[in-house]
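Here's a solo chain for you in structure tokens, the form predicted on its own.
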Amino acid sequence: MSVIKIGHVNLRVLDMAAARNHYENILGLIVTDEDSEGNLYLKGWDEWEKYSVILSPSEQAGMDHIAYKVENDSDLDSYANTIQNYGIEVENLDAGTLVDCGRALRFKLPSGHIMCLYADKTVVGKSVGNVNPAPWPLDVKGVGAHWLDHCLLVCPLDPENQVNTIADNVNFLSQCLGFRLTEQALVGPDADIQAVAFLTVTNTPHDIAFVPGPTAGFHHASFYLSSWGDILKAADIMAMNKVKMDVMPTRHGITRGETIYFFDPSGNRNETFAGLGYLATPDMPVITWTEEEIPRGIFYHSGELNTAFTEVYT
């Protein structure tokens, strides 16, 4: 029984035409479906399931839910019991409630974010196929995002009132769903407050991450690229298309990833992320950043925090 990967993120957007142009022509995702309610489904060229991003028309930007895939359908029953025994209410979703997915579970993280688990989703295949594949498709658009890599969520943190939903999320995901903590930042006089947390279910540095904020929200969805050269090309493409960027090409200390941060037309932050960083096997000791080095952990080259990066989210 295991959670095996991030499955998709459902983002709320204000202008569907503008959002479609951004995700399809600039990020390079592939539109695979559009339903009667106006939801748009997209995938990266190197993904095989039908979608990893859902764009939903809304009057408020942000994230509706994030979904992870489990290994077997029977795992859903086991996870439902585990989550309920932890004290979190679980909603069982019939097949098709999540479009082109089998039955699923829906529940709220301690931070209030909605998460779903599913075991089956329609497979449409990679753009390069599975037999004698080319290294990349000739018809790739824009940045050419390979796949949805991870999401970072903002969680309430108020040590004075003994509220730390980052730590609560880490405990829940670790105890109930088998996520592994890879990196953290500890703050406070006794360095005992978990203020940043990165977790994985695969062998990458993170499949989900949490940072603090006054209210729960969505910080960014990250899309994988192969190399630093691809990151620089992505910045060129964004500049040519006048995409608003809040962090230019740089490196993280945390995860060691190479990155750009930018916004879709609705104000939802995206990231292009390159580099494995390190191999996050189950026996890897947790990496810890101290409070004074958090700026270096986030932006390794400058060692300085960007106010918009830490305070702006949807």
Second form
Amino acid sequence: MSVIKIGHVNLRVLDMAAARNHYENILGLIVTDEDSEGNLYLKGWDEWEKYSVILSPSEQAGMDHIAYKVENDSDLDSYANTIQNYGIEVENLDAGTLVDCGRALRFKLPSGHIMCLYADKTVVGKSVGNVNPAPWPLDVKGVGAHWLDHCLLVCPLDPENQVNTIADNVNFLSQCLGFRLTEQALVGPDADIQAVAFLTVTNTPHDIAFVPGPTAGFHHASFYLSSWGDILKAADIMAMNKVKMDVMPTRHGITRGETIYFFDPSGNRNETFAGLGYLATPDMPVITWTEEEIPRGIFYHSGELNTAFTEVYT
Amino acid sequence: MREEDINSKYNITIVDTDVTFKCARETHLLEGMRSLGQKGIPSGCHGGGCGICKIKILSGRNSYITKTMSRTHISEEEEKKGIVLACRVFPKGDIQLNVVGKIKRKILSGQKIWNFS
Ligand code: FES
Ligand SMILES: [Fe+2]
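In place of the form predicted on its own, output the structure of the form predicted in complex with the partner chain.
And the full complex, kicking off with our chain again.
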């Protein structure tokens, strides 16, 4: 029984035509479906499930929910129990409630974000197929993102009032769903406040991460590219398309990822993330960043946080 | 529309700080300000989603048009009163505006992350 990967993120967008152009032509995701409510379903060329991104028309930007995939259908029963026993309410969703998925669970993380678990989603295959595949497809658009890699969520933190939903999320996800903490930042006078946390269910440095804020929100969804060269090309393509970039190509200290931060046309932040960082097997000791070094943990070269990165989210 | 209208640049003034810049009608106020290296309106997502660039327009409803702004940050009431997001506002005439209190929602603010130590 295990959670095996990030499944999808459902983002709310203010202008669907602009969003579609961004995710399809600039990020290079493939549109696999569109429903009567105007939701758009997309996947990266290297993904096999039908979608990893759902775009929903809305008057408010931000994230609707994030979903992870579990190994077996029966895991859903066990996880429903575990989550309920932990004290978090779980909703059982019938097959099809998450489009093209089997039955699913829906619950709120301690930070207030909605998470779903599913075991089965329609498989449409990678663009390069499964037999004697080419290393990449010729008809990929834009920056040609491989897959949805992870999301970063903004979680309420107010140490004076004993509120730390980052630590609460870490507890919940590690105790109930088998997520493993890979990196954290500890702050405060006694360096005992877990203010930043990165967790994985695979062997990559993170499948989800949390940073603090006064309100719950969505910081970014990150899409995988294979090399630093791809990151440079991605930045060129974004500049050609006048995409609002937040952080120019650089490296994270945390996860070692090579990165660009930019915004979709509704202000939801995206990232292109290259390099697998390191192999995060279950026996890897947790990496800790101290308060003074958090800026370097986030932007390794400048060692400085920019205000948009820390204050801007949807 | 006369050609000079299409190419018009309008005078934008941030009243409280005396910052002025010129902005074309197809350029949103935030981009107009930033592209001239000016400061004053906080800059974030440039997509009407994050709310950081909230301003109040003092020059009247006829001086600008808007694109969709996230209702998380601008209510219908506010929109009617000229409280808008600078990255969704395009000028149709000279504009006077003020910045509406920077939203206090820091995640981490520089070296000193929280002021309780
Ligand atoms: S910069 Fe984000 S709403 Fe204007
Ligand atoms: Fe990231």
